[in-house]
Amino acid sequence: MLAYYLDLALRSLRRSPVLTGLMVLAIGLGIGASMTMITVLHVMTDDPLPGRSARLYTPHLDPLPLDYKRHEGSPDPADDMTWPDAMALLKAHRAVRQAAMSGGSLLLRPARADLHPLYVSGRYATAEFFPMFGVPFERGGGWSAADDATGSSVVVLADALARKLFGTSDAVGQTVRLGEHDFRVIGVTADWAPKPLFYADQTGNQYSDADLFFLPLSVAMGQKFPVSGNQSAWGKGESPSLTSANMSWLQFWVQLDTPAQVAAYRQYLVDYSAQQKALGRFQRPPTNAKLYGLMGWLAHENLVPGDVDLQLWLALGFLFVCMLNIVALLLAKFLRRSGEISVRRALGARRRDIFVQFGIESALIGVAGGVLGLGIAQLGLWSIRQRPDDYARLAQMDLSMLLGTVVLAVLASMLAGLLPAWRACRVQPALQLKGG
């Protein structure tokens, strides 16, 4: 019955090319459109750590006066931590792991001589920050506690890095200059790099930035190099320095394992609230400490553009203009057969049988405005990628966003088909065959 039903279908579409070829295309522009800002969407907010996210939390501490006026559109300083903050936060050893970090630009100057001097961006961290967020190594390793309490001269390096450097050799062993100071090797990094960057600051461009290099934190503070990322100071006197308690600029993450452990490290930073309150340090109230998970995080750090969140509106809206055409060119197209519905209400089939015959209609129709709909999106796709936006170059479509153009386009059109074959199995042959 089924094959039957495709083919009356078939034969329908094929006695009105014209007429089949817009709503082909009114599907395809609706779906296409709305498929190009979905999949924007889908890569901007997908999880950047699948399978560890759900352990990783960043805790943060409200150290500001009460004076102090939060700038819209500026960073806010309670997003990151000061330094004794930090640091009394990694010896309670609270959570599973924990790691402070920042981001930071250093001078390489390489040991071949085909190669010149060169800036690289990398992160400044403590040693759990590998384990922690699952880092995967091609050699080597990262460092351990114990080289951030002597303050080793160690560095890891992205595996991009280090084939620039030492071409197909072993980099681990090598020695590297950054700044002004010599660093061994101990590890390379395989190609890892989250997007976004959820562990750096919020004023780097979080889609497009890479570390190319990890250093110990105690090192890089030993040493003065410099930290990139918002540095917000508050309150009077002298000039705050990196170790000041009134400047916020790290950034800070830990491993929970389990809801009783959030639940205990919920509680331990509202206690350490209240008791740097008591010490006439902080000066609101400790229940303004947070602890938010990864993806959490993410949507406090708001990373999707508005025009992004109005586009995609503006796409589903013009798919939702596309389905009312739709509606209204099937009405026309059904109704316009009510002879032929009577013919065959008349012979035994049940309005049932008229109203899957028409649903499988429009269920084809969908498919091929879904295959339309398809080259809309790459060509969307395609433009978007052209753009400067720091997002831009992740707007690929992948397997699942490829199935979802096809069923959204097979579903829009089956719900856009509902009224008019409704309509067309509620005609009254009796009606129709005397009036014919």
Second form
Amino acid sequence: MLAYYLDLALRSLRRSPVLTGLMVLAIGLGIGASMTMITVLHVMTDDPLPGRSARLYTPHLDPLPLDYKRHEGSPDPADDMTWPDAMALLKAHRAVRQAAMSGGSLLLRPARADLHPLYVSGRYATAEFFPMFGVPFERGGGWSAADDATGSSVVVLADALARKLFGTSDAVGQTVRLGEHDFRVIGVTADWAPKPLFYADQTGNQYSDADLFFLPLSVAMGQKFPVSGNQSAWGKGESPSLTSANMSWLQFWVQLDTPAQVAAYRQYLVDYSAQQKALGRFQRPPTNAKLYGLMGWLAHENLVPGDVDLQLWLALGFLFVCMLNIVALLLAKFLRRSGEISVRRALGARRRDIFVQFGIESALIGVAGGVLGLGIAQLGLWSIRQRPDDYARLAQMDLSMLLGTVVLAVLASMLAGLLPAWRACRVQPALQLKGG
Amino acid sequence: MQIRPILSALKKHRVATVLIVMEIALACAVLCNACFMIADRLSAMQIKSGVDEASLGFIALQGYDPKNSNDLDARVIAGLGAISGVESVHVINSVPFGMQAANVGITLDQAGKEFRGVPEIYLGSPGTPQALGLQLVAGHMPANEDYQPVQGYFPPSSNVLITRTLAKHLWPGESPLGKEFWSDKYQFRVIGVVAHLSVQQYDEEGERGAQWTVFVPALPGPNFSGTYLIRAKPEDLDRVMVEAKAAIATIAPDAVLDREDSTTVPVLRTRFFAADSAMAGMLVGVIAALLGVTALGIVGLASFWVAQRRRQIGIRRAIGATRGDILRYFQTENFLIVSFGIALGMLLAYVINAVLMKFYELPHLPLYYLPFGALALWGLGQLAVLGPALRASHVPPVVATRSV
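Got the form predicted on its own; could you also share the form predicted together with the partner chain?
Let's see the whole complex now, leading with the same chain.
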């Protein structure tokens, strides 16, 4: 029966090629536009560390005074952590792993004469950064807690920078001059660049930036290396420094493996805040302390720009208009065949049969529209990749998006075919037969 | 032309009519809002920088020892000045559409109580306002003695130029000349007003106006060095910049050239608004696609109706209707449908605008967008229906005598 309906549908579609073409084009355009924007949103909100993200959390303290007024559009200072708080949490060691970190850009003077001096951006971090985030190493490894404590001048390079500086020869053991200070290379990471760079603060381009070096936070503090990212100070008094209790600039991440650990850590944060409040440092309720999971943190940071949101709505609205169009066209097409329907009904076809027959015809349009839509979406993504925005380069379709496109197209066209098919199967056979 | 029979005919195709009306309503709403957003972006891109953009370039150096800054500046100014075509080289902290160099919250009183916003500050060495091509509208340009050494971020007390817009904002209705404002310990006294000088990093959101800028005359030193304004004839500028960037390696081997920011002002401007022009282009695409699909829908449905009514048209022709009558019938029918759609679409346009205002901080949709949207859709509808209607008008009266 299905094969017969398929045959009927094909015949019917071939009978009016212009109308069929219009419908396929409409579905294709709508699906193409929607899938372009859905894909962009998909890559932007994708898990930056699949398999590991569920165990990563960022604690959030609220050290701001009660009368702190935040200017509209300026970042929330409580999104970052102060030096004393970060050190206290690090020392307490209540999580499975924990690390404090901050971004920095340093002048690098390559030893090779053919390379110009350049500025490179990287991260100052504490030792557990590497095992906590599961950074893969090509050679060597990260540093130890002892290196943090003694302030060893060691550095881990990203593979891209290592290749640039040392070519194919082994970078481990070599010396790199960063910010007028010599560092010994102890590790080279394998290709690793989470998108977005979730642990960086919000001021950077989180979709295009990558860390090219990692060095101990204690060394950066000792050398007074410049810190990039947002540094917010509050309150009166002498001008704040990086170690002040009223200036936030550090990011802090912890690894917690079980729900019990998460609950315990949350309680620890509240207790810590209560203690700080008792000491007179914090003014706000201790329950303001929060613990964000990685994905929850990304949602809190709201990285997706308004433009992308808006374009998605435009594209979905466009798909809706295309569907309305198809409903009207299918309605016209199906009702025109009232005579045919009547004959089939008179010969014993049930309403259900008619409904299925027209449903298949709509689905067929959907499949054709989906294939066209795939092509249009690829074109759309290509045009997005030409754009100047930092997320643009990521706009690529993966397999799930590919299948999603076809499914969405078929669903949309079947949804559009629902009303026409229903109307068609309600045709009164007797009336039509007499009229014809 | 009688409208009543058309309306009763449409009643027989209620569902299809409602669908097309909805489609036109949506198209109308999106058309008005998208056009408005395009206009919004384009007007942002029209911002007047107030400087001779086509003649200006910017060079930024980093990584040198601040102790050698005076020596570096002297070498760079002499070296770049020797390139043929270069009219002048000045030390400046940034240029319009360049990197954000300095912005400070200012107050009208020394105690810091009367907060008046966060303008951007340009620092420039002697001769910079003239090299930029700033247009003075009141007061006078800084004299040689107004250029003072920088202590911290600015000279402790300086005689500055401000824009007309900032003057109006700070002292509405009064002459700004001789007036003073403060930022922390720094004191600024207005000696001149310029027509325009745009901020370095224009940001539509937030509290900062696009023309809230202050020009502070300053002498280069350890806290103000390494960034240069190059002036050349517009036709020489591109070549001059290429040669200047190449020359830096020999003039200042101890410094690192910031390749991103060292370029001509026109390039900086294009780059600065690249996202806006991409968005405007995308919106034009959406409008074109939407109108195209709407037109396709009208063509499809009108063709169907014409085919369905061949016999009826034949009868009307047989009893005396002219081709013009038939043509007008379908055109009037389309006009009515589109009119319903437009009426609904205007309401929807305002709903969408309200949502956009809430979530994307867009201003109110001006009323005059609505009649233009309506005209566009009426025109589109008439064009789309023309083909099927012409086909209808060519139905011969003899059809009436045939059985279907």
